[in-house]
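In the form predicted on its own, a lone chain appears below as structure tokens.
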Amino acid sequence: MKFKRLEKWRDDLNICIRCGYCYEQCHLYKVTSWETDTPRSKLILLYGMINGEIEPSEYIANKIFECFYCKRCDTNCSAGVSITEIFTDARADFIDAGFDVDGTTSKTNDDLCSRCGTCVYICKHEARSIDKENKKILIDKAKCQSCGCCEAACPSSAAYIVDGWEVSEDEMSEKVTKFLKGVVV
């Protein structure tokens, strides 16, 4: 299985010195406290894949699709590696290889969706489109950067990001309530 887009990043993956600065501000790492959720770990997995040391798997694909593209890892990288660009190309390669994972990419509840197109027009990453023939909102998982703009703009609350990452309205409300009540979170 060839990951042609990822292959162009071989030199950058060699430049990465595995220092760990990339995960100091990583939201996913702060939520889970698992090394495998850090940008550094994801780069190591991708490096192992392009060098034939490990095989692409659903587990690795899921890890690569778990990113909110805040780009704090790019900003903190002392080696200047374009981490989120690498993730975007890796996502496209995983999709081409037949992996169908969601990670943190946005979704649409078709039962609630009115197909108004607001989420399509608001998406600055051009990750959403309307399939007029089938009357569905389509999401390009390689382009989706989980920014939440579609969720915030959707008048029928059909666009969403799955719970578990402390970004949903309910999760944030719970965290704020606990904080205000003096409960340690």
Second form
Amino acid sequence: MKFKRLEKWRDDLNICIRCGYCYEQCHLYKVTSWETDTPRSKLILLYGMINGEIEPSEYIANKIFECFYCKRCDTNCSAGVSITEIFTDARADFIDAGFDVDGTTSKTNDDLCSRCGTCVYICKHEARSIDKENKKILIDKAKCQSCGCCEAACPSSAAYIVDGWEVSEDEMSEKVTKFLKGVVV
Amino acid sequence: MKNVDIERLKGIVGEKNIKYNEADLYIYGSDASVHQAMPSVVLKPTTIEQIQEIMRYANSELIPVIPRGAASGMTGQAVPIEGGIILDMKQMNEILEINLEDIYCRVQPGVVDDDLNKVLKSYGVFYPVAPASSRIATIGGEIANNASGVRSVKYGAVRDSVLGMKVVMANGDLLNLGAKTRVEASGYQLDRLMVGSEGTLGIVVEATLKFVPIPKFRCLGVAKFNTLDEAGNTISAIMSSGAQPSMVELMDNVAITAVNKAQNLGLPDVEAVLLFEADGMVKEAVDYEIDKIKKICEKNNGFGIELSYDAKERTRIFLGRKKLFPSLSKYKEGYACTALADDMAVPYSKMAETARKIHEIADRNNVIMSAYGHCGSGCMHTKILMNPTKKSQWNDARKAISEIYEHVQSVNGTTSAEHGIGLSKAPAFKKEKFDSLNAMRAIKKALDPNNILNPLKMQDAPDDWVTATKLRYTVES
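Right, and the form predicted together with the partner chain of this protein, after the form predicted on its own?
Then the entire complex follows, led off by the chain already shown.
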């Protein structure tokens, strides 16, 4: 695998001191409680990959595509690393290398889609476009930030976000309630 | 690396609480230190019984077990140097009891410091340890490292807030240590022994902590100095005057320059600044302390002194100190801020001399260092800024660190104030505590005869920290 875009972040991956402040408010981590879902862990994996210590895999690619881009990690980073920008470039490199994973990126059910283009216009990340020749909605997974606007706006309920992180709705609700109780009391 | 029985461990913690994929193990081989080593498996226990069962299995099969909190430790405490089982304790995060009548709370080890304080705040009290990492640091990890923070000058370290704890020992036995009373003289203080033991003697599975009332008034002051010596002497003068500050922080010129360069905060370009704070329930009492400290600053040529009771203004004044760490990371292109020689403590009277010495040593060893820290409690923080991809820089760092600790020991200082020993500070620690290493090893042998609890750390760590594990940085040969 070539790290065409990731390579430019080598210095930033070096200055990440792995303090862990980035995961304080990470939604994914709050739900799964696994460090492997934290921004710090994703940077560790990318660092290991560009330095040849671990092999790129579908498992790692999926981790990198799992992020809601709330960017609290960027704000909390004690070393000023542009964490989510690194994820976006890593995603593009994974796509170039032929990895086809979803993570938390949005998808379209072609059977339900009416090709109205609402999702294309509403996507502020320019991740959606219409393939006029094949009359299909195209999604640039490197750009999709899993904000959910396409899913909320789609009149045909065709746009959706894959639930790719092995947590049921009930479990998530239970964890969020527990977290909020701790904060509010 | 020792093989582990994955199916058996799944049976103990359940399918959802185990990880053994190579990528996951790679992640759990790292913390905030320069070290890295892969574990064999990661477990996320949810009950004390599960931990007891894991320990019985590990003890019979001689498999290392390394408890892990937030892994924000800077010396490699949570790095599994010989592989084995990582116990990720963050799932055990319940606040079990808040007892206002008897002034204690009982918590599970995975409770995060700030989360505990959010809850305690509604009762008008707080757990005062407050390390900089309190947003993610777990109580278990704080106990294991005897953590402290900016207000340790008044409120002490973890050891001063722990009343007791439940601990699972290497053989799986569950012990109740300490008491729920303010004082205890009932034999060996085994709870105190566990504080700062870095997971080498037992697994803390519950802690009883005391708390204190939240002060109604806080005043923060900042004083500027034209020489580092004057600032250092002021710290010594404040502390020996009988004043009771709740914070005394130093920032040297490297620190000030770094903050100005990275954050554009426009801090005054002076040789050093001191930040000082007093708190209390009565304003007059706070005024008394602040006035006393202010006069000492002035007597030692401190100038441009600003004072504020206002919370927003205090935040503004403190911003430079708060942004220091990220600023150091951006100090020089190609350089990284490494967690090395980062938290020695020296007697107050040696503060100025030590700050000066740090710069001399950094200059002659081709690295950049800054002197700052919670100087009110004797803690001098530094970080080594260097190009971590160059082999020669690791030799420079090794030499600089050795010289720094030689100085620290010559002035009766100590290797670590609040970050612990782990791997990277073990060589200096072993020199400092040379006459008690055998006693420490005897205690370890008595409590963990098979040496499975976080082995090869502290007194048992390798003599060369650079080669103790693979470095987390990729170094050019």
